[in-house]
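First comes one chain, alone, set out as structure tokens in the form predicted alone.
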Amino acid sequence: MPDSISCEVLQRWIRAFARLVADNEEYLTRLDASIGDADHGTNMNRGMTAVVAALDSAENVASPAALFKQVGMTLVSTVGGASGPLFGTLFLRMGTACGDVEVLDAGGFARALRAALEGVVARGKAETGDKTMYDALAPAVDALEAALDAGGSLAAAVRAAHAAGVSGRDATTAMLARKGRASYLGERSVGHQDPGATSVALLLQAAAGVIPARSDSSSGSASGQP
């Protein structure tokens, strides 16, 4: 059986990411002090918050395109900023991109992400080396679909996605910003790491965190942090 993703799968890599960003969430802020409004951290939170209490209470999450569009509708509505907006849609368009299916296989997944990346673009007209969450997000996607192509399990996929997000991160810190507040800073950008590829790196290590191998079983931690 093809690797695949169960909705109690996705379900953790969401309540994962949460806690991530609950725990980073001061570093988060700290990161966007230094070139934005200095509410990065304290608004992702605040939005996964409110996920994570939705998912709680909520009664039809049986399916990847029903969280996923739960998902994304909680971070507009609660998130200020940019970062609601363009997270939101992230979700939103990965539920589109799932279709009627219960279970998400290994392609599916990928072009959910492929997706959400487009949506990114549409929403906040990125391009690489604007110093944007799309720096990591973009060399993720490529990454999964690399290693997937290759015949890698969606597990080592997954790890991929997350090293390749985390290099994408981590090169933002030497980009001259060319979108958003950060931009208005000019040559004063460069030295800092941008806040929203750092949330994206937090996404991709919650998921590497929960997805095993054969995800659709019920082997493989979820708990914890990842």
Given for the second form:
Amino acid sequence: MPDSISCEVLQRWIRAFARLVADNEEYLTRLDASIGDADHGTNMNRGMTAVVAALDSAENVASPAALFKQVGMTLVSTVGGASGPLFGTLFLRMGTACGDVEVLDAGGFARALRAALEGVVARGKAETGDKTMYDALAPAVDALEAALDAGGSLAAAVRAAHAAGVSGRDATTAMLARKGRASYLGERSVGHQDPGATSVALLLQAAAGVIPARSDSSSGSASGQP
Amino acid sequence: MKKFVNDPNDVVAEALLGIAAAHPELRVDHANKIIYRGDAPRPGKVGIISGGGSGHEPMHGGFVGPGMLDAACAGEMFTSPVPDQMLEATKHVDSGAGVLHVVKNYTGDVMNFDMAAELAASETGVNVRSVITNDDVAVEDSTWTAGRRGVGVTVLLEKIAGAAAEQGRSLAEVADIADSVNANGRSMGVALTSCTVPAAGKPTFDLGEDEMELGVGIHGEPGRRRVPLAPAKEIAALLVEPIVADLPFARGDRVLAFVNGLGGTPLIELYLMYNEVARIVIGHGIEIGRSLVGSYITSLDMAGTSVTLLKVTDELLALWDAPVRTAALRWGV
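One more: the block was the form predicted alone; return the form predicted together with its partner chain.
Entire complex below, previous chain first.
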């Protein structure tokens, strides 16, 4: 099973995301201060801190579905604002899409991320170019699927997703906000990077950091997987 | 920043302690930050809950009581409450007649209430209807934004729908009345100063001594434009004319006229503004059936005002006049 992700690796992904959010809390809040209400970093860090605490106290998370459901419910209950329902829905939909498996294969991971994207769209009604987290997440999911379809390894596909997410995040700077509180700024929202898209790029960065597995020749022994 | 705080992070929780101490007729769930009418659920009565970020007091907790809300969920400062709170409140105010959610149109509020309604349907079977207020005419391009914000009409809607529920009307009837209030009301506000969020410790935006933000939102969101400060009568016209033109209100219409303070403006200035507003409204041939003057939907310490006009029928006026007993609105009892 060269290209599969265990529950343990998924947990490491979530914990790595929590560390990145904590490290970038002030940065995310500063981005939000320019076009929102200056609480994105605070809210996300409160949520991910609660997620890590929940993972620490959980005795044994049996499946990817159970793990993602726990992450999603915790975020919904602790983050508030728009980010709580959006990032919560992202993980809840991933959980539903995983189905009853103990280990995710590459195709299952791609389907879970596609479902996450669809959940975010259903919840937030965002479209391409609205200057939201969608603008980072959508190209990332497309890139992941394209890389896998082309026969690439899961690790390479996740790296491609991260790169596409970063490009998508960067592209939000030039966009005019059409959703959320930033939309009230109209033209004044142009020139500022979207904080939600920035958090999505951190989530992808965390994935690229933990998912390089044994089949990825370029990352060698970095993963620490047995 | 000079404010009455102990720790800026404890403002919401400590204010809830104060509400519980001052109003023994209410029941406060401090863990979930929910203010309940003491006798909820009332048998056979439709429950009405609302909620939103804190910092807009007396909305919504000040409107909990007979004739208005059954429960209000308090979020963090200017941040929507989470679905767990609305779900908990929904369960506790439902007598079997269903529950109306009153939601102001802000992205976070709408999504969190949506999730709460979905959870209520799947976990409890409680019949939930939602009404979303979006009366702020300052948001001109609602197609390409998150849409018009819910402001002053929310106060009037909670009173009128609350009276309808108190009379024993069905969830469908109460929701229809609530929808008609939102559809017939329009608002616009102006800020003379920014607000200061306690945890931030400094003003949300900078406004010069000789400037005002026309069309400001209740979280300090930017408005239509920043203009030079003007005499009150000119400011009143800048607020009332876009409202009248938007619905539009017409000669012969009867309205409830609501001049609201945003938190840092004294009542004497609000009455001065009411005089100017009333003069313009009557000048349009519009009859003022009822009035409300005071600070009911605020933005912390922001100096400023908002004007709301609600076109009323005899039925809506009767519901407005019906008894109400809450911390902030109280008459007929």
